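Consider the single chain below, provided in structure tokens and representing the form predicted on its own.
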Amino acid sequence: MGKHRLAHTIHRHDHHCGWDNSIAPTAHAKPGETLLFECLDAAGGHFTGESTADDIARMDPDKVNPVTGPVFVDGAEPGDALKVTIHEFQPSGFGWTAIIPGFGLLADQFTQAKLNLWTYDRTTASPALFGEYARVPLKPFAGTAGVALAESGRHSVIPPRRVGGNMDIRDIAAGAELYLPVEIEGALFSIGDTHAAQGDGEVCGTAIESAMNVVLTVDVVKGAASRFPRFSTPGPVTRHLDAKGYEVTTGIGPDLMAASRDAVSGMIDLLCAQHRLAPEEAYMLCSVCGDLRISEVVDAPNWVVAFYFPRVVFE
């Protein structure tokens, strides 16, 4: 734990799978207090080291993407910002990546279930081995972090929302400061969906999904709510991938989604040709370590989307 003195531990059994402001808080925290959250992976522990692709169809959709919490933060009121400073992740050493039929950017092209299981060193966070040919640099982060909506009722945890939630931004990692707009008294903060690594875009729909503990500090900034979440990082965000440069494919056209699909499809074709991967393997690798970027949105009528794949993965 180092220098961080914990005020509370929020245990993994205190979780929920939908945003609802009527859920009773599991703990109350004062501004400035540091908490440890025990976070489940996106499948809630469904997969083990013995799992196969057949187990994908057995996932319970009502238990997908559990988040630990919620925590009532004293003094947080509508119009405030909840500041969440992420200190560290304590990884489990086990993870999974899946192609889930009907889900992902290229769901129409990849219709068969595929599962890759990962093991990695939980203490050094050294790159995780993918088959015999690739090593993926790790950067743990929480895919889902948010507060309760003002609207009553249960809201799905799958889509991201104006109060945060399933944003899947890999740079909300250790050292980041996340600001969430508060809509109800106490904010009711929850976090989960922890990942060992992910590329920008999470194109196949899953990253290296991995249970881990998260240590963070909550604070309240009065009257500072923004329309949507914002965050700051403590330094460079791609240093773990930059060492050997990138291969880049593009998609160009008037539709950003179509251009995104073209850019990713182009990279899958390139990886298959260069490294003799199966298309399903290339698709999953793109999801866990490749970055989808909007490169140009001003030269109408066509926009440019680029997909960056780090060459260090194959070194």
Second form
2 protein chains.
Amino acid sequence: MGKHRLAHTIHRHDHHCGWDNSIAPTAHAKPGETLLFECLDAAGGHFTGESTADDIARMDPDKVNPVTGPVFVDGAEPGDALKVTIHEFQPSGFGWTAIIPGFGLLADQFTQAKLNLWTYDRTTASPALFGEYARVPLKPFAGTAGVALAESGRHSVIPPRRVGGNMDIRDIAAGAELYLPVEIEGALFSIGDTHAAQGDGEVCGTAIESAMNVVLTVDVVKGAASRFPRFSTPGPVTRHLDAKGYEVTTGIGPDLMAASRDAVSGMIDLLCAQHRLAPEEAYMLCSVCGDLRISEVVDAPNWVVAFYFPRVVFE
Amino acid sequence: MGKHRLAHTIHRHDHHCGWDNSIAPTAHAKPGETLLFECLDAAGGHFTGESTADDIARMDPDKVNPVTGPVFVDGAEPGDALKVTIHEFQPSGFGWTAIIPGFGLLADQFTQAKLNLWTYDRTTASPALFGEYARVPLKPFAGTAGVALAESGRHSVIPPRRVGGNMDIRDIAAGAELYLPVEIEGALFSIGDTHAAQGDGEVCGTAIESAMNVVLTVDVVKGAASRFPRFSTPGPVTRHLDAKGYEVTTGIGPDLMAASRDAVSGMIDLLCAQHRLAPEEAYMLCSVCGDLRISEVVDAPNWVVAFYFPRVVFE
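Switch over from the form predicted on its own to the form predicted together with a further copy of the same chain, please.
And the full complex, kicking off with our chain again.
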């Protein structure tokens, strides 16, 4: 922390659970200023080390996925890009992953609530233990980062949109430079939904959900709004996972969603067979460290979606 | 080559351009035997160092994507998995990438034929030069590997299917162990469509298409047919590309195909702006080294597809 000169700290009680451009800013920042955001986890602290799957049904749907903010950035106007440079995550060391009935890629197949609690090394240098012998490498990131929409009213925080939000992109991690299209004066930036680890897809619907502080710098690039968010990373994004290679399953057919489901179902079957896991365990593991990739999307009429599970988890 | 004891060489003239279980095997192999396949490129040698975009229209549609084989594997029966261990590629050093009108993820936006010819180091240790200063790291693999379908008749070689075929998965490279579900006695395995490099998605419809020899071992795993092909890799799959990180664009919305198109369009715009490329050049570069990934597929109703372009290409 010593290395960043902080202009503001945005406290965790300054959070909101929907996007609404009438929410008053919790702070004003100048371009180039560095801020610390205290982020709640996606259940707002609902789960503790004593929680069980029964507590999933007790989550308040109006309080899920809180984001800390919003921050008014001086000089940001519609048509600009808000540039957010992510410097550092300070993780809490506690996390949770849930199968929430009705939510997730295979919601039709997994109808029972399940909860896995994690404790992990706050430096994230050591993989987190899952069950008795699976070890999940960690890479903290912010699942949700976005700006207010031009349209008035309250917009659910669950779906991501052209202004960002709940994108759950696992590589919006330390070092990333995120560009968000600004739609209103001041942008009104908020961030939250921090994750200690997640694979591409977030297939069961949750990651290693975990409260963290985030240190970042805001800046404005005039006239640089893109149609959708974009970002850059300064270095490799997968080396924490790839040392031992992958098991890969596929789904092949004319619909990318069906192919995604087939690829993940295939991996759950494989992990259960190879490692004697329960299907629910395999599904949660796939969500926190497996990657959904589109191998080909041109050989009409059939596309290939592949699901990559890192072998290092079991080695 | 000295390290592999070859039971058979399957010559390039023993190829076919559709899947048909009545094609007579070119060889019989025992489980555990190692074979060398001479693979034509996806245009069957149509393009040479003197070819131009005008030659694209002269491709014979009945002769595209030839595969070498088929090989009858003793003991393979319906319900088994054919295990194919890929040892080595011997690339030709010549390749081509084309925009073929009517084909590719953005076929509506790219209607003119374009051809890029490549010459590259046959050891693939050096990146291949594209234009004046883009350098594409190479990793040879087989775009097409499959077995015959149970259904009689000729089936187009273009779409991949549950038995494999034209999967265009960039990581079915040296070291991969591929498992294909067997549908007829002897499996009737064929391979071809070798690529010197390709990103996930193969977005313009072609890779660095390049003739190569492939050395592999066939084996049979009794009763192990999976619903779709699967494979494993013994080590990292992306380190040839990732050293300098990525530029990443996104597409966000309720349809994975539309989101894929938006993400790739966004990257083409970005590459053109950053590097003064023509859009057709950017599209071809995206196809040979950019990766299409599904970042989240659970935050209903909107999914995020991200397109990752490796910065090392321009550094």
